[in-house]
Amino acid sequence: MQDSGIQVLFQGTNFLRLLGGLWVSLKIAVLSMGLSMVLGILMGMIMTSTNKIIRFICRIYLETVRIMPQLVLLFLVYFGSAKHLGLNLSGNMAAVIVFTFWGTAEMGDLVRSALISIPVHQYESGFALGMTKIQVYLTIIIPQTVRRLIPSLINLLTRMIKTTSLVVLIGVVEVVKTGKQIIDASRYTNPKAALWVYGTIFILYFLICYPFSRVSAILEKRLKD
């Protein structure tokens, strides 16, 4: 046991530090996801506009987010805002802005797809009953849209949690950065520390993401049935 290297996890507060780093990652992911849901729903409704100019602008936004790597967006916001706008954003704030920017585009496209998948007669039935457009959306369209969105929304949250590991490159002390600090401190006393630390980080991510993945799969199956 002493030579395996696992003891690095239990030296001092190393394991608690890893959990603290994971908590930072989760906070960034959950806050970004919450903002993305609110803005993404609005974005999705705008994307269904019949105005060609609005649809073109939305398309450019969506394609930009999809083509540009999240790491480049992080560098642009974190370093670009300081150099060109004089804003001294913290790494956490820059990360939330970038992940919200990304999540809003993805969420908007999901909402757009869900909205256009609702049969036209659902709208017509609501109007035939004397409902206003807002009432039709609130009582008929949005409940059905949310039901169809849940599996995709959970998948997006899982992807966002995993992608937060990139924020280490702008100085955020999350779980990967904490792991590297522990490995660096144990480099000479415990050469096998990297195996155990990164293995533990893998397990922590798995324990967080796997339940979401299973819930998404179960919901998707039930909704199909």
Given for the second form:
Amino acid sequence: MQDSGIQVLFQGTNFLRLLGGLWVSLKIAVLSMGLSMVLGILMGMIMTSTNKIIRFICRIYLETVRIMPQLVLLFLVYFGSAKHLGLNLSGNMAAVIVFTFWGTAEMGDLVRSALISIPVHQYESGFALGMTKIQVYLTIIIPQTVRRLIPSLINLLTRMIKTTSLVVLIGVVEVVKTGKQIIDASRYTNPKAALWVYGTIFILYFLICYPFSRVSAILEKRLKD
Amino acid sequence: MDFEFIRSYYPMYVEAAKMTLGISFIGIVLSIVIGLICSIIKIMEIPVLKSIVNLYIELSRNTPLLIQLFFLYFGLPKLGIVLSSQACAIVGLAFLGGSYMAEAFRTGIDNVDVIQTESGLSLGLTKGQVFLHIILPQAIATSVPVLCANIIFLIKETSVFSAVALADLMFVAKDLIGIYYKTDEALFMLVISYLVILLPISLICTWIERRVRYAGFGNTSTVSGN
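Condition change, the form predicted alone to the form predicted together with its partner chain:
Once more the chain from above appears, this time first in line as the rest of the complex follows.
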């Protein structure tokens, strides 16, 4: 029988190395997501401001993020910061900065639309009970907003996990890079390695993202009913 | 900023932008076709095809385009299927975009009230006629905002094509940085190029979205992911 090449996955610690690479991507995604959530909530509250100038600035920020491909942003931060700020950012650092910058905008927009979808009387009732603005937000508005936010939040997280695959292009050693190393190392012993390694990475990403997208779909449906 | 440098190298960006736009155009048209077919299969609930379509949609939505491209470009040749960079880019974009478009159309079709189908059927139209003349036009109108968002998303995604050696905008920028170390100029041109391509499209989309909303077609709050 012809050699299928699948054994490349089981040689030495190859499979574990791939998982390790994936872990690097996940760490970047989770860290950026955490930061984006905190900053995004603030951003969303700022975006509901009645001040036209503030709203305009927020709009520009949001549109910039929406229009520029994430890869372009990564390049800008990675190469730009090295040259101008004399900062030697690691690829990981640049990735976290870019994904947080992007996530904060998206998150802000989600928070904004959730906030404005909450009826005004909820605020008014709070104030009528003599609560302060902070109390109204903390105990009435935010709990309701969070409930509406969760499905889109999970969506954003899966998008972020998917997008972390780009960081290989600015030299972060994550799952794709590890895969390349494995392929290069077995170039002569196993010429078909590329098929199996990239196939595995494809499946690994799917296995991580799919559960999230299921959960988000289920929650969305439940919210609608 | 070295404007002389920009002047001598901007033709490279123009070429790359044409490449990006060309690939995007073909990829987006294909993904709309795939999306339409998939959404019709899902709505009509055709037995076996439906499961295949579902599997395809989940696979394509839950994996990054970059990985899809690597598999196409580096993996498939090992099975004897060799695709050029362009072919990979188009196949990848259509594969990714198809599922997003399918979802857009499906939500559009779902948003058309059941009563519309019932009225059509009671007027003596066939199922096919009802779909073609009543459901589809309304569904397309509701899908427009999501469709627009998807188009912008797909054009943005083309930025990863440089990874499979397609001479697109990112590729040119990376080249110029690598060869001349003209980081500022290369990145500046890169940003300008994407602005020139995407800003008008984004503005047109906002305009269309507003028109559709004023025309009172369904809700536009449907969120598209990317």
